[in-house]
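Shown next as C-alpha cells: one chain only, the form predicted on its own.
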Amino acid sequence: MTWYYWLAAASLLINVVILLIHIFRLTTSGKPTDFSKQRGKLTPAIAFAFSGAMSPTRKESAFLHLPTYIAGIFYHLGTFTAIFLFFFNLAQISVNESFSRFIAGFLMISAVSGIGIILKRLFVNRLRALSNPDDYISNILVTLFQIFSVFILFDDAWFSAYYIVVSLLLLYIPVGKLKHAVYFFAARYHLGYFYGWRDVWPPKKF
C-alpha cells in the first residue's frame, strides 16, 4: 500500500474522530425548555421535517430556482457516489467496468453541476455578495473529488492524485461549512421538533 492510501486513510480517521466530537456536542449541550404548552405531537413532526417540508413546493429557494436546486440534488448525490467509491477503493474493492462506466457518467453530471454552482456564485452579483471563501473551497474540493473519481475510473495513474484530494475533503470537512452533513439532521430535528409542539407540522388537511 502506498504513503497515499496512508494519508487518505489517516485523514478519514481524523475526520470521524472530530465529527463525532462535534456530533457529542450537539448531544450534550442539553435544550432550552419550551415553555409553551404542548400541543401536537413531536414524531409525525420530525418525520415531516426530513420528508415533505424539504419540498421544492414547499421552499422558496428551491421553487423560485428549480434548476439550481435540481443540479444541487444531482450535486449531493454525486457526492455520496463518490464517497461510496472512495469506501470501495479504501477496502481494495474492484468495481466491474460495465457498473464502472455508469458511475462515471453519473458522477460527470454532478460535477458539471458542481462546476454551474460555483459560476452562478461567481458571476451572480447577489451570490458573490453572500460568499465567503469558504464557500468557494469547499464547492471546489467537492467538485475536484467527483472530477478525480472518474479519472481513477479508467486510468490508476490518477490514484495518487485521487487521495491526496480526497484527504485535503477529508480534512476540511470538520472545519468548513461541509460538517453540515452532521448539522442538518440536528437542524432539521429542531424544526420539526419546534413546529410539532406548537401543532403546526405536518400542515393539516382542509
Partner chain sequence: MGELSKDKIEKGIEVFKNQKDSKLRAHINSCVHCGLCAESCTYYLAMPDAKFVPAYKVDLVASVYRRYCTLTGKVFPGLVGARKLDDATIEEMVDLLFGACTMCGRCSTHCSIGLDISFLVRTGRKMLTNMGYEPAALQTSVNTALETGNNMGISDTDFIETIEWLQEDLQMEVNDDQAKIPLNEKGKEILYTLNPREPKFFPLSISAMAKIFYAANESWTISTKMYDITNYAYYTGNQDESKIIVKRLYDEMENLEAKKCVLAECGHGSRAFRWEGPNVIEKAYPFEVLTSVELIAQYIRDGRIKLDPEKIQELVTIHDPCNLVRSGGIVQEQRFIMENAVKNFTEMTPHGIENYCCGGGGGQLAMSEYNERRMKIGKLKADQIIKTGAKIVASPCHNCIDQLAHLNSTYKLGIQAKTIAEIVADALVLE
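Let's see the other form, the form predicted together with its partner chain, since the form predicted on its own is already up.
Single chain only below; no partners, no other molecules.
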C-alpha cells in the first residue's frame, strides 16, 4: 500500500464522517409537520417529485435546456461510475480490459460534459453573475476526478496523481456545493411533501 492510497482512504473516512454529520443534523431537524388539513396524498406526490417532476417532458429546466440537461445527466452518471471505480481501486479489485475501455469511453463523454458545463459557467453572463469560487472549484475537481479515472484504467503511473485528486475531492465535498449530494434528496422530499399535502402533485388530468 502506498502513502497516496492511505491518503485517499483517510480522506474517504473524513468525508463519510462529515457527511454523516450533515445527514444526522438533517434527520434530527425534525420531520415535516403541518397543522393544516391534508388534502392530497403524500406518497404519490413524493414519488412524483423524484420521477415525473424531474423528467424532461415536464421540467422546464430540462426541456428548455436539453443540451445542458443531457450533459448534466452524463456528468452525474460519470461521477457515480468514477466513484464505483474508486471503490474498486480501494478494494484492489482489477477491472478487465474490455470493461475498462467501455468505462473509459463513458467517463470521457462525462468529462467533456463537465468541461462544457465549466465553459458555460464562464461564458454565459447570467451564470457567471451567479457563481462564486466554489462553483468553479467543485466543477473542476469532479471533472479532474473523471479524467484521472480514465488515466488509471490504462496506466498505473497515474495512480499517485489520481489518489491525490480523489483525496482533494473527498475533502472538498462537505465544504462547498457538492454536498448537495446529501441535501438534494431531502429537498425533493420536502417539495413532494409540500405539493402532495395540498393535492397539487401528482398533477391531475383535466
